[in-house]
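The chain below stands alone, shown as structure tokens; this is the form predicted alone.
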Amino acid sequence: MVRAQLLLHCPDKPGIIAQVTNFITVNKGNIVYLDQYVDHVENIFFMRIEWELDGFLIPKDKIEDYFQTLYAQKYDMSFRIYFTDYKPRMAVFVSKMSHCLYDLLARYTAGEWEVEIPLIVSNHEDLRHVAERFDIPFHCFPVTPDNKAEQEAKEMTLLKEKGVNFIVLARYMQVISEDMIKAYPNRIINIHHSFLPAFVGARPYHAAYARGVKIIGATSHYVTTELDAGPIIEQDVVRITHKDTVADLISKGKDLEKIVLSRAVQKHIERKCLVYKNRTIIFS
């Protein structure tokens, strides 16, 4: 059965839940999910409600207009609607590393996601096979300092032509322009090999060896352009002791980042993420 799913955020008053459930109720819709959090710091509200459409008095192609009319110019509401029977389309950057892709490749084709992949693209050749083994458009972008705009401009077009709604960076080694950022603000997910911003550089279980570090972590923020510093969506933690070598490190490190990172495309996928300036709220 296809749903609605609203996502939004304003300044808190009394009442905005009541209305907002009321207009739904009214027009002969079940819901199915709520969740709300007030920032009583900044006094804002958010919030996601998920409701049937069976049923539902008002034309999908129609709420959008209804709700923007009688409710978000009412409580200066910013929000998106989004419905269950489109799947979103994600397209995977990599470079050289599989760890991640796999790991994602795995959970698309077990049918775990709502998602399609149409789509993967890397600056080296080595994770072809990969692909082909998944069965899904493999592209090469080979990236030097003096083709890299020409290169990515090149990518845009083709994320374009394939109706790609998001990217997810699977250890993908290069910094993404300022223009695809602006292109799909908040819909471009990065994992990092730490808790950020610590032991940032090539080398990061080495360094975090020669320190005897007891714990490592891995950060899944989405990009902006200050590098690294993007709103978090999701971290964890995996403990270490003094018995683990460097190739101890990595080990456990690649497979925190796998997991770390599904996870917060999972969130993605599942419209559970909302920006609000550099900070994500995450629904339940």
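Structure of the form predicted in complex with another copy of the chain, please, following the form predicted alone?
Chain alone follows, minus partners and molecules.
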């Protein structure tokens, strides 16, 4: 049964929950999910609500318009409506390391996620064999300082052709340029192999080893123009000891990276992430 998913935020005022739930109930929608949160510092109300469209009195293609007219302008809301019969289309960008890619594709192939993966993009040929194992088109755009702008332009054309909604950087070892980031605002998900904001930038496991930390982490975040500084979606950590070499950190970190990235991607696919001022609200 198709469901509508509404995400919104607006200045907090009395009565918003009552009004929104009433709108759905009165029009004979069956609410199957509701999570809300008030940021009392910023005085902002956030909500995610999901209802079954079967028997809903407002036609699917009019819901957005009605909601805009009746509530959004009144409460100064930002909102988005999604429908569960549309599968988002996700591009995966990789370089040479396969662990995150395998984890994403294993879930995809097993049908764990409501998503389509129309293509994999890379700056190297190394992982073409993985794409082929899973029968997914693989496009290689080798990037050099000289051709970067040109290659990204080609990538963006291809993404557009393929109807890509969001991008997952599965250990893609290239900085994404501002143009692409602006084309996919809060829709490029990166995995950084440290517990951000510790160890921003290159070689975080080497830096973690040098600092002598007792715990390492991984962080998945939306990409913004400032390196490794975008809104954090998910983090996790694992304990290490003085006995762990840099190679051990890299090995233990791989497991973290793939799990943390996949959790973040899942939340994004489920439309449970909302970004506000460089922080994420992750609905339950």
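Residue numbers count along the first chain shown, from 1. Keep in mind the model is a prediction, meaning the values are calculated, not measured. Basically, rigid core = biggest C-alpha set you can superpose within 1.5 Å across the two forms.
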Aligning on the core only, does the CA of N43 end up 2 angstroms or more away between the two forms? no
Is there a C-alpha shift of 2 Å or more at E52 between the two forms once the rigid core is superposed? no
